[in-house]
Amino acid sequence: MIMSNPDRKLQKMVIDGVEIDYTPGETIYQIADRSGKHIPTLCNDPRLEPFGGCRLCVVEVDGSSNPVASCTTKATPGMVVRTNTDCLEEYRRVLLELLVSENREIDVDTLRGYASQEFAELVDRYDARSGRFVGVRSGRSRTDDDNPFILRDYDLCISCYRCVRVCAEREGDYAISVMNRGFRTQITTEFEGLLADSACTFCGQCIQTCPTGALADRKAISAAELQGAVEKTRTVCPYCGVGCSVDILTKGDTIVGVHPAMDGPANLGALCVKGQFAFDFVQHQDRLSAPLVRGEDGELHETDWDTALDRAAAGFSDVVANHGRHSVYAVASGRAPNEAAYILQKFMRAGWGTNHIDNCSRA
């Protein structure tokens, strides 16, 4: 990602007849995108290094005999660029038609992943469902991989390598890679094994960057038969104190999946396996929906919060009165924010006069 630097002098270039300022080091794609000019792409993820694999983002540059990939070509002073000539648009349409000819299906459920609609949207934009190219299909799905999180439906793969790159560049896991070349190219793991036997941490990043749904959220698409439209609600992941932003996917009152927030200030689209997949507890049949207190019969009974809190306060007071202030001990949750940890240590130190407090994040 190119960051602006006030010490670097702005340069000028022309895109589609409009003069635009840019900072040295920016690519044509970055400048065009910043200026509101949409250049199609399938291998680009703004979180990743430019790759230039799909060739949809090519543009015409004065002085160049052939179109150049805008995502990997850096701007130069006075450069004149055209992004949407008739020739370029026809070139892009043919490329998309070729990709369509290799895929089992184009229209996939939105629950497959955050970026799963990108391919279908571009195909429709360029009217590329002509069917004039028909032939052998590439890709080999791993139907034998029975992990509960990630569906490896490589019949839909277009070899954009976004999954491989996000695993390496963003997660540092290097769990998936590419084998073979040309038509036989295949996304794989070491020794062509299962994800559970690889270095995969099941963070779900490969799912969320895939533009075709070839890598899909198994848990989310299992809820595809539920009636109702999918709605997104922005919230914060509850699993630790980092504060990753997420979009909860719901159908009615049922949570069906989680998308990482690409603009989340703490995570920028990243999540761990718990933040991505561990949402079942919200609607689990064993989840408590009311406070419980133990009755004289020795069994737990539902009650209101005032009664439950009074019982807890009385229990603390009785223990301290009978066994001293150091008989109570607290462990702060790593899922709580700093403010909650501060309040708990105040509760123990100022309230009961003991330093017996710890945090599970230290373990």
Given for the second form:
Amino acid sequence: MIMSNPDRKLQKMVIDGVEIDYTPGETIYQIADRSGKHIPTLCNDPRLEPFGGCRLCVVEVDGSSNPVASCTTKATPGMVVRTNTDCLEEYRRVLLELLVSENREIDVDTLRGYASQEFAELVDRYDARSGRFVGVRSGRSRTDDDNPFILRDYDLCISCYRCVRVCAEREGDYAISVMNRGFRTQITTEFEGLLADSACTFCGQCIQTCPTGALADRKAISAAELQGAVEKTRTVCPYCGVGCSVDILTKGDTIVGVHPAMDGPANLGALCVKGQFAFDFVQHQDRLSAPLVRGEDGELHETDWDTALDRAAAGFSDVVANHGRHSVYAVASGRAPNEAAYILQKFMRAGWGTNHIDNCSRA
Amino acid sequence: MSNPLADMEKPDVIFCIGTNMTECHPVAATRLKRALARGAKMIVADPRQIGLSDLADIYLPIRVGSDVALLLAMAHVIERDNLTDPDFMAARTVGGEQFLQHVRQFPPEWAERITGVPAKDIEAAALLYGNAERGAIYYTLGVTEHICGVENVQSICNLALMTGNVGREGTGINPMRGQNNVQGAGDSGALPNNYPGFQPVTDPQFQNKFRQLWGTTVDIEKGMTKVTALGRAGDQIRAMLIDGENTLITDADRHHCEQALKSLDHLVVIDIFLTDTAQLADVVFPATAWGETDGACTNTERRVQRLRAAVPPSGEAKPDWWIVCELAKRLGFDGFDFDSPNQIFNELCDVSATYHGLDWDRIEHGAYQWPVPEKGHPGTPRLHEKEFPNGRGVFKIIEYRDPAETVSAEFPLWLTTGRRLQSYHSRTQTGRSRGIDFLLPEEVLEVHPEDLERWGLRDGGWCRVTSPRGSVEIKVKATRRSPRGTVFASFSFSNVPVNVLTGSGYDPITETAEVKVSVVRIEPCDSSSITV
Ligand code: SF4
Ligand code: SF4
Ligand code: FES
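Given the form predicted on its own above, produce the structure of the same protein in the form predicted in complex with its partner chain.
What follows is the entire complex, opening with the chain shown before.
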């Protein structure tokens, strides 16, 4: 039963001097974000439960002696919040400087993953490359994991746990977890083994949420040296019927990778191993690139379009002339777009005058 | 699917039957996992212990091909314990009285003898689903690829109708479509019995409509299904145009299929690779692939979305629609002067009832789920909210029947087939993507460890599997995922053409092959002759 819930009534709060309406249950970060405030975050991924680990998103709240994490703190009526005081900005900068000191490198190729630039962008925004701190490196790269999809370059890990959380909360796979604390924190599988020996399904979700590129798309970064900027084209995955939205990544005329579309209506940012990694069949050397016709010698030979089309059309004409219009049959593809199926059934129905058409759904 | 994918996060009780969702529709499965994390309960019925059964509250390891018996017994318990929804049945359905009468004959003890599942587990599953506020059923080819595929689906519908689990959030009867655009191919009219938008070819009203639209005479009889056409190849059927389907590997009974295609006078194949099927053709046309083609496609929840080209075609490859239009023009057919896919899609929308309110621009963001009967209509994420297509939901009286083949002294084991997470159909695509071999280098026959000794097999050794239709040699993998007496393989690898074995029978209505049930014997064999 749906009843109007009195608690859901809009409430008011103040952010940086401006009064804003909010729905009870919203966090300070969510309200600020939709009012155009750019509070920096690192452990936050809007698809995951708020975690409150990195402390970068802290804000000042009237009546509270210490700053609070805006990603985990829910707004209360009349709350007065400041998001960008000098003191907060300095605190954030020091935090970022410390993180910088713990990592091998900050600037990583954008092909590493969807969120891989988040950390570097914040470091630039806060001018946090001072080198003031000499940190102990946290996280050890797993150079022994030779799986073909996921580079586990934990030298760049900042322990935001987004990978662990996406694997558990979004995938339900629980393949990875966190071991140790402090500088010895390490993202690991059960028994510290290889991903292939764990519950991992190679969906790639951990890659796409990692804000530093510590987890990286091995197939994509193999194209890092290729010239040109990375372009994105929104389309739908070619595999199962769920219809996940993806962005194809290209450099020039080469497909170099796939990103899940975080706003894809069917998948909300999720993908599986096929949609994420099985894209390079498109530009495989085995692709047909010219029409083929069977010659006198019984073999298939490459030819031009006119020859092939004439030959195909003549073959159908002969058969229909000798055996009637119900002697031709067409099978439409369950993989090709709707236009292919529509045209093929029109070809059979309006062209030949037969309903002899089916698709592969029975296979 | 009657309900949107988003509803998969909302049931209290999930009933999955004949769907290996974590492998075949992994992203949909993540939604079910979220429902479970929220406290939903799950029943899984499948002959094999699949990924989903590890997450289930009640797992029903039914013998292959015994789905109807299970579903009848669940209906029995629901009727017996008054867990039906009488208001829904009275307002929205017909035939309920006879159906309730009918199921009184089929107690769980009866079903236990057929399915091999303890009666008390069937009872518990029925009570769980019957008591659900929001119960949702999900199924795939494990339900339809049987001689009784239609009866299986009707039995599922009966269960949903008697409990009123239709037309509301988090409920429904939800078949998951296998291929990316198998829904769209049917929507667009690539069916022997329907014009685009499921308008029957046998209905004079639609015959007139299309006669006028196309300015031609139309065929007033249903066409043949693909299975019948292959059966009559070389006889009544003399020429075929096959678009993007590796019929030889993916269809049941490979020997029969190969003979059928070879007996044609003329075979034209459109594909992106020279598949086993294309190798038999007289003419092969190179099609543009995913990533090279603009178009529309329709997913399992009836959402119409845009496909966009990101790179130029391979060599001289052309879109499928262009190839068929060029053929049509050469044959003197009118109505094939298209320059772009948007013109074709817009014509499809004009002539279709389900897409009528759509056009190329409207599907830009994939915001619509059909039916969209007119412009301005918001689309229909959830079907049957107020009524069924023909007014009322009809209960069907179903009886259990045995599969086309049952185990015997000569063929003492059940074989069931399916798909695996890492590969897709005949691997023309996944087999050509770097890294996939790392996860799934070869096909294996899954055999219960306790069955190894009985058949003289060794884990990792080779065996010959023989059905009444043929034999294949395949590596053995011992696993408790397959029950004793049942073996499993996928049909993805062409060096292990498992579809040589399948094809024992066909559903009389849909003519879908019973690839989920065959009978086989297995014996160890020397692998030296086999190259992998
Ligand atoms: S690839 Fe997917 S399953 Fe594997 S660890 Fe990453 S999120 Fe988890
Ligand atoms: S690997 Fe990446 S996502 Fe995971 S904890 Fe480290 S920085 Fe965060
Ligand atoms: S984003 Fe809020 S604590 Fe990390």
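Rigid core (definition): largest C-alpha set, two forms, superposition within 1.5 Å. Everything numeric here is computed off the predicted structure, so don't read it as measured data. Residue numbers count along the first chain shown, from 1.
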Considering only the two-part rigid motion between the two forms (each C-alpha going to the part whose superposition fits it better), are residue 291 and residue 268 on the same side? no
How far, in degrees, does the smaller rigid part rotate relative to the larger one between the two forms? 26
Shift in Å of the C-alpha at residue 345 between the two forms after core superposition: 11.4
Core-fitted comparison between the two forms - CA shift at residue 298, Å: 3.2
